[in-house]
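A lone chain, given as structure tokens: the form predicted on its own.
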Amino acid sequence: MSTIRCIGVCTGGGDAPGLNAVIRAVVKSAFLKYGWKVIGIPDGFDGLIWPERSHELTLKDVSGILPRGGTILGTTNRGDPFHYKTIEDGHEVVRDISDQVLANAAKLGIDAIISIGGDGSMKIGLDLYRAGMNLVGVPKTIDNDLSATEVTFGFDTALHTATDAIDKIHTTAESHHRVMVVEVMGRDAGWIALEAGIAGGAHIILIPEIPFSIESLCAHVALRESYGKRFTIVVVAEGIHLPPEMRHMSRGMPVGNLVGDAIALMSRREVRVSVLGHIQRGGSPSPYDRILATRFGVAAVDLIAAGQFGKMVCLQQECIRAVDIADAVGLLKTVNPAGELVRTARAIGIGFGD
């Protein structure tokens, strides 16, 4: 029989549509199914450094948050209790205060914690689990690059946002006969760029997994012109690797601007650049993300009830399963350059700059 009476929940890393849906599912299933108390831990694990900031989450607190973007608990991508940075005597000092975090969780009466986050948050959660914390993970990233799960919540909403932007840019590019560059998120993997590019009718897609050259980009623009097409849409993932001839241009500018400047210089075409940035993280989660986030939240609570700590919920073959966090972190799911999606894109004339 479970000895759990109170659990904590926190959100770490970059925000993503669907975080509130997970929190809501955790609170509702914990209370309604198991009769547990739930403590909301603000700003990732920082809320356990200052435990007075943590507070109980009731059914009333999560009422109406299902369609809301962001997270009612707040988040941070810099909170690591194993490498906590402080300023002492004017100098930055890095300390391991994980013991303090564990002690504060015990003082709050928390028997187990659900950590919602990406690869970085999962690594911290794994270390806390190994240090003695009863912890379960829920994967989150709009980049969809965690290898242990087929899909992460937030990705579908970000994909809709990016596709909608490309749709809108498409019409103005065609009207003005311009090359339009759209930079989307994707630090290590090109899933958003690839899928939004296909869905939005892009003509060139640049992703971290496929090397490119400006010559090839301009050749593709010229090829389209030979077909009578006087405009081109280029979708760029933020994590692309610049070719040698462009690396001297990097001055902290968004890569979309660098690509746009290079195309304009070499092809002597009029180019405009749109960097979508954090707009992809915001907004109401899509129905798919709301449902997936809810399934993850309920499954995480069930794992705690079963005493399955050190696990992360995931989606595999359309079913919710659990894997060891240790097997889930540090392994990114990247686009296969020879995979079916890339082959499909090439078959309909999309170029990758290679």
Given for the second form:
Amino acid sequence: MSTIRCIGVCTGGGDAPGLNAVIRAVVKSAFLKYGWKVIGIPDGFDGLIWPERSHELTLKDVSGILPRGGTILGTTNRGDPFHYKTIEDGHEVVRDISDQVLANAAKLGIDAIISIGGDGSMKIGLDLYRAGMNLVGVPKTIDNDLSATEVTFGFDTALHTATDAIDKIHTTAESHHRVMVVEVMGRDAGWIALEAGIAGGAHIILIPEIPFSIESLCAHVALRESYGKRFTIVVVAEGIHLPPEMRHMSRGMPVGNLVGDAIALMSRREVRVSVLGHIQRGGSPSPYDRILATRFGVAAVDLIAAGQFGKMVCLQQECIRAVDIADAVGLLKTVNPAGELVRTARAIGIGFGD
Ligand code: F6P
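Following the display of the form predicted on its own, present the structure of the form predicted in complex with ligand F6P.
All chains and molecules follow, beginning with the one already shown.
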């Protein structure tokens, strides 16, 4: 028999479409299925440093948030109670204030916490769980690079946004006979670049998992011209590793611009660059992301009811399951350069600059 009466929910790390759908599902199922009270903790675990900022989330509070991007709770990708940074006398001081965070959760009457976040938030959640907090995790990242789950919500929406942008860039590329470079997100993995590139009909895709050279990029542009194709679309993941010949160029500029400049210099073609940036994290979640987020939220509440703390919900073989957070953190899911998706792309003439 569960002794839970009140749970907290927080969102940490970069925002992703679908966070509000998780919050809504948590509040609804906690209240309707179990009769629990839910407290919304603002700005990740930072909200537990100042407990007076937390407040109850009622059914009314989550009404209408399903289609909204962002998170009604706010988020931060800097807050870590084990390494909390402050400025004292003009100097940065790092402290472990996790005791305070645990004490404040207890003061608020919170029996268990659902932490919705990426790998960084899961690591902090794991440490808080080990320090005594009843915590379950819900994975999130538009990059879709967490190995414990087949899909994270937010990815599908980001993919739609990036594909739509590539579709739009196509017309200018074709009309002006240009090389158009589109930089998409993906800090450590090339999933958005690869899938949006295939979906958007890109001709070259650069991802962190496949080393490339500017020479072979330019050779691909020239090859297309030999078929009478006077335009080329290059999709670049922000996390690509620059080849040696480009390393001197790296001066804090987006890698898309560096790739564009290098192509222009070597191939003497007209090049334009679009860096999509945070528009990929915004917007209304797709139906797929809303459904996955809702399933994750409900499953996280069920994990608490079952006393399964230190676990993270995930999607495996289309089913919602739970894994130990300890087994989930730090394990990135990257693109297999020899995998079926890359082979499919190569089969239809997409180049990877290698
Ligand atoms: O991890 C998700 C992500 O969108 C990465 O692709 C990107 O590098 C990062 O977040 C950007 O974070 P910030 O909002 O701090 O610029």
